[in-house]
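One chain comes next, on its own, written out as structure tokens in the form predicted on its own.
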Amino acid sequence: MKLRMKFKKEGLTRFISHLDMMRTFERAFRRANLPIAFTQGFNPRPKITFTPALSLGVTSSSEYMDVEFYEDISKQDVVLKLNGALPEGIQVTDVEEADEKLPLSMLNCAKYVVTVILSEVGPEELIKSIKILLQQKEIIVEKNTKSGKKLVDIAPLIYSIDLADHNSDTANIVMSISIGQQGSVAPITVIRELERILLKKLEVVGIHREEIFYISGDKKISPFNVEENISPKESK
């Protein structure tokens, strides 16, 4: 049986890489004696696929995974022994049938939530240049690729930007963007752009993945199979 699993990385844990978070969970598997299945081979590895990597300092509340067991378990048992397994920090929050119809590799929006200091930005200031960086046609930005340094027009991988709430000191971003193999932006790119249009520096205190989604035409759906309408500007 393969299930998918929603976990939640936060606190101390979100200074762990995405390769340690992998070992993590399968040391966490062996210490729940949970019957996880095995690929074939010399190198045998645990049937375990995992959505894009998080980067180093980001907290989510939406990571998921799917995992092959060798026989049928309960999906409480998992959640159970998985979590009195697991570090602090890390915890599985949600289990459903694995959704072969929907493969993880195919996720390519994910919403973040930014959080800001607003000491010489204020949030009119904020909205302003949100709308500037929205109605640009192009937004080139240097890239480290594998195959060195690479000029990517980041335009199409922005779905949409809000500046969701905000008091005196701190402000909340609110961005969907692109990620996956067709195309992917980090939200501190986005921020940087930002500041671009501002002449002022953002002081970015906080970066938390809230959901990730599989958008197609007018449907953003979830890992978990949930479809929403999406707004018109997550559209492109």
Given for the second form:
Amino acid sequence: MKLRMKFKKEGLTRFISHLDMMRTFERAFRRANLPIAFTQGFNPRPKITFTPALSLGVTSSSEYMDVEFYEDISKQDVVLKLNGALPEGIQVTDVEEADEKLPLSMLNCAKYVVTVILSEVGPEELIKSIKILLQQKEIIVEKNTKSGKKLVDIAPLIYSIDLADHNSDTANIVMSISIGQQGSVAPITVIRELERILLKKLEVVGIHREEIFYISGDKKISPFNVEENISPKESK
Amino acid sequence: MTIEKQLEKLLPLVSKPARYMGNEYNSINKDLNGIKVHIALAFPDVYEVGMSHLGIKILYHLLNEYPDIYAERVYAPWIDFEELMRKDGLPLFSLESKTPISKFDMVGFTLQYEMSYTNIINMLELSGIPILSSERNESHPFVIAGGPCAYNPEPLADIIDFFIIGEAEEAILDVIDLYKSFKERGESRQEFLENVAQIPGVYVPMLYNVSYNNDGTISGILPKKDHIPSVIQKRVIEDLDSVYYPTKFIVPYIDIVHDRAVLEIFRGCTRGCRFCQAGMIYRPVREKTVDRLEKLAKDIISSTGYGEISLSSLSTSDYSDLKRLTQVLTEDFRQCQVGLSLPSLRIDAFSLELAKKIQEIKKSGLTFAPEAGTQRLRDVINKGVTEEDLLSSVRDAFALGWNRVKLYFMIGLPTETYEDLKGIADLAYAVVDVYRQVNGHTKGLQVHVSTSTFVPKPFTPFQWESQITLAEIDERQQHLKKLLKKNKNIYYSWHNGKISFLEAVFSRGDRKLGRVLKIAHEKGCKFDGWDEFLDFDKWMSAFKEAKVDPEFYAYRKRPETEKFPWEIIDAGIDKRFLLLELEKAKKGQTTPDCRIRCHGCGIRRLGDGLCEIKNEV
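Now that the form predicted on its own has been shown, please provide the structure of the form predicted together with the partner chain.
Next comes the full complex, this chain leading.
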């Protein structure tokens, strides 16, 4: 039986890397005494798949994982037991059967809220800079890869950027950007590009992943949607 | 700005922020209002090292069992975070409640190796606590220390207010009880120190006068007052099977050095290797029962979720019921995929069979520690391993499919000659030959030879011996390098000789070294046990400024009549026994395992029935 769980990663746990978080879950499942399935072979690993890695320092209310169990268990039971065994800051918020749902590896878009301090930059200026950035045909940035520095165009990786709301001190910039195998960009990279347009520093006080989904044309599918005509083969 | 706020700002800027954030599963949070004694348990090295240490874990959970005691953790901040802390004016804080260390009642350091001493000073400085004991007053915490290096407390005598010698599970509670009444009565710091000095196992250096002979050796360490003990006997837990052992270990987020559950199966060692301090100071051997261990193991796994449990001791193969213990545990953990790991295993047919079954050791290769290259020298150090033992184990291992072997040796052991160095190389080549005999080729074989330099340690038969000079260390390493480079299956690595030299200075040092430590710290020495941070020139100029000759401590062969700084401590081992062992070493005579026959080391003095070994001579 395979379950898809939605979880949040908040507070200090934002400083836990993806790899360390995977290990944290493996241990939490064992503490919770849940019948999770392991791979066969010399070095058995638990059968858990996660959504694409969250950058260090970013909180999220929308992480997902698929977990395989070697026997059937009730969804409520899993959530209750697992949450009792997780460290403060990581909590499962929802669970569904994973079958007939979009594979997590197909998720290609994430919505982030970036909170910046409005001291040197006013909201109008910020809106203007967002507009300028979105009008650029090409946004070339330097990216550190395993094989050294590389120039990448991030323009096609940005779906939208908006100034969602603001008060006298802070503003929330909401951006939907590409994640996953077809290319990804970090929210902080987008902020650095806005700074280049503004010629001023933006002090970021928080980055939060709010939603994660599959997007294709007008279609937007969340990991919990059952979407029959979106099996990997049919979605081109 | 609160420490939490400052932290939120700084954590995104440092490597591995999880080192400083606490909040790990099973870490303990308490309301500070109900706390009578607040104690910081400090490990003077980085988080990943400190979090791997069992002693601190035991004390942390033991103390936190008491509702009015709160024990928290603190580790040495890594270089990058320290820089930010100093720039931002962030004082050293505890991981749990983020309380500045200077606000604690006590700060307890564990002394696992001499090269961490400058980190202790650095941590005190980052806390805003005066470095010298004499400069602290009623507003400061008591700075205490324990652990193996506390068996020679003298180099830290100016810095540490008091030491707890030996196993601390009971002694620390005695100290805390006394502290509670001291706090209630509002007594002075001095009064407390004079009282704590009367608890067995506690050494308060400032209550003693040290006098020296003209040649710089010690003539006496004498208590300043009548009621202060003239010798401090180590504390020992009599019934290890029933002593407190934690099960809700903290589970770190980041990968630490020993990232697994730890089950301590016994203390002490009966082998009697003459260079080994642990084998002497942790006597006598006391085992836990299989039933108790099984229960602990199950509880530990269910409360930590670890996927691996390690059976910990000085010599795991010597556990009297190892076969049943490993059977029981493999049975218990089969379903939930928990692996067993058995460090410090003597490699023989049985352990290979075991290793194959639990599949743990295979990944990392097999490690053998013959320690010396020839039978003559192995007899001198009483390492009861023969070349035939080693080669037949290696043969079995190769036949079972292993192709990586690590061989550990020491260079500079007493009486070592170039013949013995050649013996190291001969053994390595013999291992290659065995592989060829078994497999018909040497493809894929890796024989890793590693040498460290012998450091004479207090309370061992070699405490009178000298260390070889830095020049000799270099020569012998180069010689081995030449001997070993002819075969491409053999890989040779060696420990930094300069670190071994400093270790030799501090392990048998006296109070005069306190000044050296302070000056070395002022020059920026820290993390000295880390090759990349050791700045030997700074150390040498610190010795010079303090007018202390390091060679006096490292190179000098001591006469039998000399009074040692560490003789203020009674480790339970008679000097007479150590001298006898030294004599036998010089004659190349071995002493059998004391499970076979008691050799009268003196440990029985510490309590009737304490030592399980029967048939005393």
